[in-house]
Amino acid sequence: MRFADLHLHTNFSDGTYTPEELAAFGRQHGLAAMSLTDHDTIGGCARMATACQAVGIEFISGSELTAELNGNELHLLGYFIDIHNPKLLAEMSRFQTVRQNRIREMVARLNQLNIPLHDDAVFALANCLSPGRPHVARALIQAGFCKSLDEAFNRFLKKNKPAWVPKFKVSALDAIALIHQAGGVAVMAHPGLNRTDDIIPDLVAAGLDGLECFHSKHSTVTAEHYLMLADQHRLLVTGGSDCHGMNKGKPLIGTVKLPYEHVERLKERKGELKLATTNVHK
């Protein structure tokens, strides 16, 4: 059988391997397709196309959006997407600086705690256009104010700690929208850990493609619980490991292998919607 993880990330965003790196595990744990999804850019998807072609492996372009319905924060993936569309850049350069300016307000709240951390430092060690917590925690860590990541994280940049600054939203709606007029195909992100399955229909009225039912912290039960609202919605059926690289413990790639016919359907539906969008252009 052949097998695909279609949620991977680079230090392209909050990963700590390179496209390269992570082609090469893809190989070692004989995978047939990948999908590099990194969070608001898809800054790292050439050279992972490039290195991905190298060792023999199918590249599927992606970036997980990180959104909003009803107040609910729900995190979308976007395959197949053109990563030369040009609505889709400037919305990514957006939501890039909007990440940046959230890592200079954690840092100015660190250093009303007195912890003089520089936001330069941040971004020297994030050296990508999309940072996250997870470099304010490794510079922590680098500048010696904390031991490990999950210090960093429980005494100063989880929800409701001291440092923690709201992450910014775009609506769920819009973000399916800029999916699919960029050739997408639009999936909900492990929804076992957004626990917002009564947002699921109004999802699919706004056209998501999919569910990732197979993820590194779902169970078996909700991996069955997601496949059977994937069938009573008609939604395409996902999975990856959502690999970080070395920055949340051990690399989780390969902990996930999703049978390749589920990336078949994603390309029969990127078929579909190129047909419908020529249809209303015609």
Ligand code: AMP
Second form
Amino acid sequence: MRFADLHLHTNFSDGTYTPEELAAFGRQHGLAAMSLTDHDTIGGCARMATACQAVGIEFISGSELTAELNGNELHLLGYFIDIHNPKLLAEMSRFQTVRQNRIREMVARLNQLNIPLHDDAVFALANCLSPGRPHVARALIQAGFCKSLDEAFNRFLKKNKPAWVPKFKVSALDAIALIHQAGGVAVMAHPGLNRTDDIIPDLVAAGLDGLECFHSKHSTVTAEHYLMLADQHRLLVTGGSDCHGMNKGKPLIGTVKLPYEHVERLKERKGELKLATTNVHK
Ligand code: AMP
Ligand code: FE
Ligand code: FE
Ligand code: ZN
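To complete the pair, please output the form predicted together with the named molecule; the form predicted on its own was given just before.
Expanding to the full complex; the earlier chain stays at the top.
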């Protein structure tokens, strides 16, 4: 059997591994295909493609967009997106600016709590265009204000904690359209973590292509529930570990192995979407 991991992060967002390290782990775990799904960026895809090619792994370009629908946060995975698509690059650059400003606001709140952290320390540690709360957490640990990521999140960074700042999120309907216009397939990430099943019909109406049924934080019962929903709405099935490297203790790569037949279905959908766009232009 051949397997894939379609949900992975590198240090181009809040993961700790480089694309080359991640590809090497993929090889160790015998993966046939991998996708890189960094938050709001495709910056690592070119290097990941080269690194995968070097170790004989099929690479699928990707990204994980933070979006919202009816006040619910959800993450949308875009697969096979064209990493040179101008609109996608422009929108992602906007999302990244929002992320950078949010870091400055979180640091300002920490300063108000008499924690003299400097945003330069966070940006230096993040060393990427798409920084997030884990980088603030790591900077807090580095400066000796917290002992662990969990402590940093639980004391300061979790929703409604004193340094938490709400994040601008693109509308899920716009995010699906953005992925499609970049030639990508749109998949709802880890639906079992958000538990907002009631928005799925609206997403389907907007063109959602798939559900991430297999995820490292989904129990067998949860995976089965979403397999059933995918079947009901005629959605594709995807899966991945959501590995962030050493951020959360043990690396998760290798814990979710998606049977390769689902990658075949994704490719078929990509072909259909391409045909549909070509017909529109006729
Ligand atoms: P952000 O995109 O800046 O809102 O940060 C969200 C990211 O924080 C998620 O993608 C996770 O990678 C990470 N995260 C959330 N909660 C925790 C936690 N308790 N410990 C470590 N990382 C976390
Ligand atoms: Fe993350
Ligand atoms: Fe996510
Ligand atoms: Zn993720």
